[in-house]
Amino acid sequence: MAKNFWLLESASLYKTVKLGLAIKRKIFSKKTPYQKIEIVDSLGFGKVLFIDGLVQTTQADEFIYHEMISHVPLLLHPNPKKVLIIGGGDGGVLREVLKHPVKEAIMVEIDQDVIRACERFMPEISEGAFQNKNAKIIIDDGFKFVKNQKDAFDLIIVDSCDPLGPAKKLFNPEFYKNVYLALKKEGVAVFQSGSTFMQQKELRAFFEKNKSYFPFVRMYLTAIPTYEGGFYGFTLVSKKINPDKEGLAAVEKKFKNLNLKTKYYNPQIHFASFVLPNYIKDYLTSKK
């Protein structure tokens, strides 16, 4: 019987911290034209997806990330019918979006091999979402795809990898501008924004650049065990809808009417997640 072994993240997103996981076995590995995909079976977190040596999602805690990046903007928008997902090859965001009565959920993923690998070896995440009649999967560069869209979507969810490799362009000011143009007049978008402790400089720049295009820019938080650095940030931007004006009763009503089944998200968490610790407020608002 093979012994368990420890696997450390091999990429250098953070210079001082690396996540290590106890691994039972390697399941899949492939170097594609875009990145290296690995899936392993871990002792504590079930199956784990690595992209270029960094943990992207795990079977045990994926629901936190996928529910929070999806339901917060979906329940903020009054009637989201057409949703664009950039990235998200594991299918978790698509799964959550399709819990809502959207007419079309378009997912644009640059690397088809990510979808194939996750659908085959981690089907617990997508739960059949790729075969849903309201889902449309496009294999394309998300940066280029958004550039060609105008006034097209109610909601855009940017479920990108970390700012390395092919995902680097999704942290570019031109991309934020194109997201603005691709949204309808009541459009909302959300970006995964990384560790609020380990990436303060990047988050401040990201926040400020989005304020150049959107009248409403807010950060909200969650905590995900396998994402280092404490609180993990999402940046929500909107053309017209002020997230501060949405009341708890309205979100509770929508949540109840949709009969949403969630493991992490609830209307109280929705509002609590926008309450920021002082250290985050300080670096987002400081003029230094």
Given for the second form:
Protein chains: 2
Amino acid sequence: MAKNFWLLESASLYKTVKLGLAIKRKIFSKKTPYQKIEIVDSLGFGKVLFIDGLVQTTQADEFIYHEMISHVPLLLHPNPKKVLIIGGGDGGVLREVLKHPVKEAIMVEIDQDVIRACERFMPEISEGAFQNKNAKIIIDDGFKFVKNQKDAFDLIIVDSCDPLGPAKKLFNPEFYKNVYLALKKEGVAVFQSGSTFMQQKELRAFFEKNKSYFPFVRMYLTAIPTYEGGFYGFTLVSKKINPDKEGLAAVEKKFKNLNLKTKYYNPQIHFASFVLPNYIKDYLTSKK
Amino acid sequence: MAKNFWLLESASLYKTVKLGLAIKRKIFSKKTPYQKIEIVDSLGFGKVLFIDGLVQTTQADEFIYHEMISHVPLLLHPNPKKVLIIGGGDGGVLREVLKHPVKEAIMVEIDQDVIRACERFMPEISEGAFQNKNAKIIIDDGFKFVKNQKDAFDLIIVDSCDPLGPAKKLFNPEFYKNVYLALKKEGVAVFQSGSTFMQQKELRAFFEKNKSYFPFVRMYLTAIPTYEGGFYGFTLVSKKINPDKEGLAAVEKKFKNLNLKTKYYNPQIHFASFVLPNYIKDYLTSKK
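Having looked at the form predicted alone, could you now put up the form predicted in complex with a further copy of the same chain?
Below: every chain and molecule of the assembly, starting with the one above.
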């Protein structure tokens, strides 16, 4: 029997902390025009997708990220029919979005090889979502795609990689502005925002910038075992719907009517996740 | 200038995942009769205390753990005067407890060398708490100490290491029973409960056992950047006070009257931290 071995992430977004995983075997590795994709089988988290040396998703804990980036905005918006996903090559966000009665879910992923590798080696994540009749997969640069959309989407979910490789453009203020323009007048968008502990300066700047476009900019939190840095943040921006005004009773009713099956999300968590510790509130909103 | 280097934790509580930290230099190392203590200076978290190869606390994020294990029970109890801390050699819990008007805070730590090393190399954590006139430090086995106490404490905080070394006895049902007997009739206790993702079976058993002694057993959550495994749990057990009945307004009033200075804790977080994702609720309470 082969011996397990410890694998330390080869990259570190934060330069100060990395994840070490006990690995059973390497399954797949490919250098694409955009990045290096690797899939391994791990001792504690099932199959794990790495991109450029950083953990992107694992079979065991992917439900936390995918449910929270999807259901919070989908249950906030009164009637999300047209949804755009930027990135999301593993198919997890698409799977969750399609649990809602949306008319069209368009996914724009820059690297077809991510989709191919995940469909082949981690099909449990997309669960056939790529073949759904309401799904449309476009292989393109998300930045460029959004730039050409006006007043087109109820919801945009930015499920990007961290700002190291091709995803760098998605952390550019021009992109946020284009997201604003691509949304309909009741539109909502969500951005994965990384560690709320390690990236305080970046998140503050991101918040400030988005506030110049959107009247409502809010952070909500979860914790993901294989993402370093304590609370993991999502930024929700909204053109018209006030996320603080939507009550628990209304979200509970929608959740029940949709008969959503979730492993993480529930309407109580929806609201609890917007409550911030003092230090996060302070750095996001202090005047200095 | 010396080069930084990556240090992977040498032990793994969970056998599947470890923390890798960028380190500037090693500061202190000692093998005591109980365990190996190491202190290093890190690139992202200031000074870091390791015990038997596992991160225990860091200067940068210790406030999260220490505030949450202390202020939640202290603000739940109507009048906590006599507080017992088991473990807590770095002094962080004692520091937070002494922000409240307690009459006596007794800390029972098995290994004097932990206190000595932390006072010398990480004095920012205890902030002089060991010298406070209301603090009493006892070097003894916490299991044995609690066994000899009856109807003695308003609050017991179990700030133990993980169940690998000398702390193993603190994860024994006999200890929970002794905690019950050591508490006064309105008494409350809190146990650090590790990762709510990695230790599902252990936490379920722990909950079941405590329910046979305490009428109220609840989990509350935080996320700590240098503790692996997503949401970190604390278990709150209570003999008489119902944690669900204490309202936000009451806790807000107490918090304001005490004029508590906190970096993490606030009354909204107090209640939000008791809201559990579905999968945690399921494994803690399902019948099977």
